[in-house]
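One chain comes next, on its own, written as C-alpha cells: the form predicted on its own.
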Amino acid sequence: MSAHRFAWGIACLTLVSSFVVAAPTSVMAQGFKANYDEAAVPQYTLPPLLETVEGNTVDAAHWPARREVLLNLCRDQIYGAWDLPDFQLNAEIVEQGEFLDGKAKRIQWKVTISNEHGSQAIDLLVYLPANASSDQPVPLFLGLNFAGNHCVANDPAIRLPTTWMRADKDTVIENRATDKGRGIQDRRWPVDEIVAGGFGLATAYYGDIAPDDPKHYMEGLPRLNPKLKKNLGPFALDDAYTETEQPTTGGAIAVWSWGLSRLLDVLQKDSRIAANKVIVVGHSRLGKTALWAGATDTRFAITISNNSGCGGAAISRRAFGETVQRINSAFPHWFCDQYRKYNKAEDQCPVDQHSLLALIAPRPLYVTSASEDLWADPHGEFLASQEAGVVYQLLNQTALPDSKFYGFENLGDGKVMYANGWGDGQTESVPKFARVGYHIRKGPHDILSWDWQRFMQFARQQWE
C-alpha cells in the first residue's frame, strides 16, 4: 500500500448521539448477439496457474512469487494499475442511531480523500448489531451499492448522496439522488437478517468513488490522479486495438476496489468491528470490483462475488453471454485499454479469471451464479471456481470436489456445492463448506435474502 497519512476528524469514535444498467444504445445498436449454446462454446486451454513459463511446477512454498507473477499479469492486462502515491484520509463520524426498533445500530461516516489536486468524499453507511462492543465485536460485510446509501433501507435517517447519478425520471432528477429511492432496492441489502445473524454490513454508493459514466468517471477519485487521465472512448465493437498513452492505467474496477481497501482503513479502526473479519462482497460489475479487491488487498477475510460474469468470475475463454469485446465495448472505462487487445482473442490473455480466483487463496472464496443469468455465464463461473482450487490444494485448503455441473433445473430455490458434493443450502444441517464455496440459486440476476443466508452459512463454517 502506498504511504499515506491518515486523520481522524474529533468526532470519530466518541460520538454517542444524536441494478443492471443498459448498455449505451451505440453499441447496442451494433448488434451483438451473445452465445448461450454450450455447443457452441470455442475449444480452449487455460493458462496454467502453477507452471512459469520456463515449464517449471511451482511448490507452496514458491508460491508466493508465482502469485506475484499472476496478480501483475491481471493488473497490466485487464484491471489495469490504479493509485494514489500520496494521499490523507479523514474519517469522520457525521451521525449514529437506532434502526430496526433498536436491534441494530446506524453509523454514518464521511471519509474524505484528498491531496494537492483535491478531495473527494464518500459517504459511509454501517450496521452493527446492538450487541457490538469492543469487547464483542463482530464480522462485517463491507460492498458498493449501485443507487446511493439511502436505496439500501428504508431508514429515513440515512444522508442523501450529493454526487452525479444516472438519470431515473422516479427517483433521480438532475442527475441527482431524491427522497423518492429510499429503500428501493432494500430486497439486496436485508439489514434484518444480517444483523439478526450477528453480522454488521457497511456500504457506500459506488458512485461516490467514481460515477459509472465514461463522460463523469473523471468527476471522482480519478482527478486526484491527473497523470492517470485517459482516454475513456466510446470504442466501436469492432475496433481493433492500437497501443494509447496510459494501456495499464486502472478503470473503474481498480478505482472502485482501491476505495474498498480505504474503506477497510476505516472500518478497521472502530473496535466494535472485528478487524480480521471483514468480508468483501459485491454483485454483477461489483462482483468483478469485490474479486479485485480481494486479489489486491489480503486484509479481506474472505471474498464473495455474486453474478460478476464477464471480467469477474466467469472464464472469458468461453465466449458465452457477455464477452471481452462486449464489455469492452460497452464499458470502456471499466478495465485498462490493454484489455482491448483481448476483444475476439481471449485465447491470447496470458491469463483467465480462474487467475483472478486463485489469488485469493488460501483466504475463503465464495463465488455465486443465477439461473436465469445465462448473460454471466454460470457454468463459467462454475468452472473457474473449480480450477482455482488447485491452488487451495497446493496450500493445504479444501478445493471444489471434482463434480459436473448442476445445471439449470430441478433446483428448487438453489444448490450449493459442498466440499462432499450439492446440496440444497438449507439453515439447518448445513454440509461443510470448503475453503472455495459455490452456489446457483434459481432466478434472475440479482442479490436477495437466499444469497445472503448462504453468505452467512459459508463465513460462520470458515471461523469454525
Second form
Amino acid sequence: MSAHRFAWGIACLTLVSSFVVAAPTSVMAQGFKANYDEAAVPQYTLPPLLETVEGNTVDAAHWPARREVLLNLCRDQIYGAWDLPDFQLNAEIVEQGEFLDGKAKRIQWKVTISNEHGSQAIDLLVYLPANASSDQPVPLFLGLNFAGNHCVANDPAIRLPTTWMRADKDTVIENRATDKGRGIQDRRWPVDEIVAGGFGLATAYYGDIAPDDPKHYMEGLPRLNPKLKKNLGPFALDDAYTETEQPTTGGAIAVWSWGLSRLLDVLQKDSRIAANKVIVVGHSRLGKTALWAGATDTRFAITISNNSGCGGAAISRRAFGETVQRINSAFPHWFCDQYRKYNKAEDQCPVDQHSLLALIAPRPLYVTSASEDLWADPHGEFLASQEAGVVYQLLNQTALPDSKFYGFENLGDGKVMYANGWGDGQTESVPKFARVGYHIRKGPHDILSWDWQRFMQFARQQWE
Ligand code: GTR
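Previous: the form predicted on its own; requested now: the form predicted in complex with beta-D-galactopyranuronic acid:
Below: every chain and molecule of the assembly, starting with the one above.
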C-alpha cells in the first residue's frame, strides 16, 4: 500500500468546488452484434491456474508466488496499475444522526485525498445498526453507488454530491445532482433489511472518485497523478491496438477500486465496525470494481460480485453477450490500454476472468447472475466461479461442485438456482454455501433485496 498520512477530526461541512462540464461522450460501439447462442461460443482452453509457464504444477506452499504472477498479469493486461506515491488521507465526520426511527445510526464522512497536485473529496455514507458499539462491532458491506449517496435512501439528511454526474432529465441538472434524485435507487440498497440483519452499510458515489466518462475522468483522482497517462479514446469498434505510451496504466476500474481501499482505511478506524469483517460488494461495472478491489486488497474479508459480466466474473473467451472489443470501445476509460490487444483475440490473453476470481482465494467469494442479464453472460460467470475452485481446493477450502449449469431452464416463479448444496436447485431454502457461492436470480440486470438477503446469509455462514 502507498505511504500516506492519516488525519482525523470532526469538522463542519465543507463544500467541494465544482466544475463546469460538457455533455458526455458518444458511444463508439455501433455495429456490434452480441452472440447469445450457446452453440456459437468458440472452442477455447482456459489458461491454467496452477501450472506455471515452465510446466510445473503449483502446490499450496507455492501458491503465494503463483498468485503474484496471476495478479501481475491481471493488472498489466486488464485493469492496469494505479497508485498515488505520496498522499494524505483526511477523514472528518461532517454529519451524523438517526435513520429508520432510530433503528440505524447514520454517519457521513468527508474523506479527502490530497497531494501536491490537489485534493479529491469523497462523501462516505455509513449506516450502522443502532446497537453497534466497540463492544459489539458489526460486519459491514462496502460498495460504490452509481447515482450519488442521496439516491440510496429516502433520507433527507444525506448530502448531495457536488461532482460531475451523468445527465438525467428528471434528477440531474447541468451534470449536477439535485434533490429530485433522493431515494431513486433505494430498491438496490435495502438499508432497513441490512441493519435489521445486524450488518452495517457504507457507500460512496463512484463519480466522487473518478467521473465515469472519458471526457471528465481526469477531473477525479487521476489528476492527482498526472504522470500516469491513460489513452481515453475514443476508439471505434475495429480500431487496431497500437502500442501506447503507458500500456499498463490503470483505468477507471483500477482507480475506483483504489478508492474502495482508501474508504476501507477509514472504516477500519471506527471501532463500531468489525475491521476484519468488511465485505466489498458491487453491481455491474461496480461488480467488476469490487472484484478487482477484493483481488488487490486482501483486507476485504468477503468479495461479492453482482451481475459483473465482461471484465468481471464472466469468462471472456466465451465472447457471449458483451465482449472485450465492445467494452473497450464503449468504455475506453475503464481498463488499461493493453487490454485492447485482446479485442476479438481473447484467447491471446495469458489470463481470463477465472484467474481474477482465484486471486480472492482462500477468502470467501460470492458471484451472482440474473436470468435475463444475458449481456453479462450468466453461464460464463458460473463457469469462472467453478474454475476458480481448484485454487480454493488447493488451499483446503470448499469450491462449487463440478455440476452443469441449470441456470435458465430450472428457474420458476420466485425460484433460484444455487450452484452448491442445492438439492433440486429450485427451492427457496438456502443451501449450506461453500467458500465460493453462486446464485442466479430470475429477472433483469439489477441488485435487489432478494440478492442482499443471500449476501447476508452467505456472510453469516462463512463466519459461523
Ligand atoms: C453496461 C456495460 C456492462 C455493465 C453495465 C453496468 O453498459 O456494457 O459491462 O458494466 O453497463 O455497469 O450497468
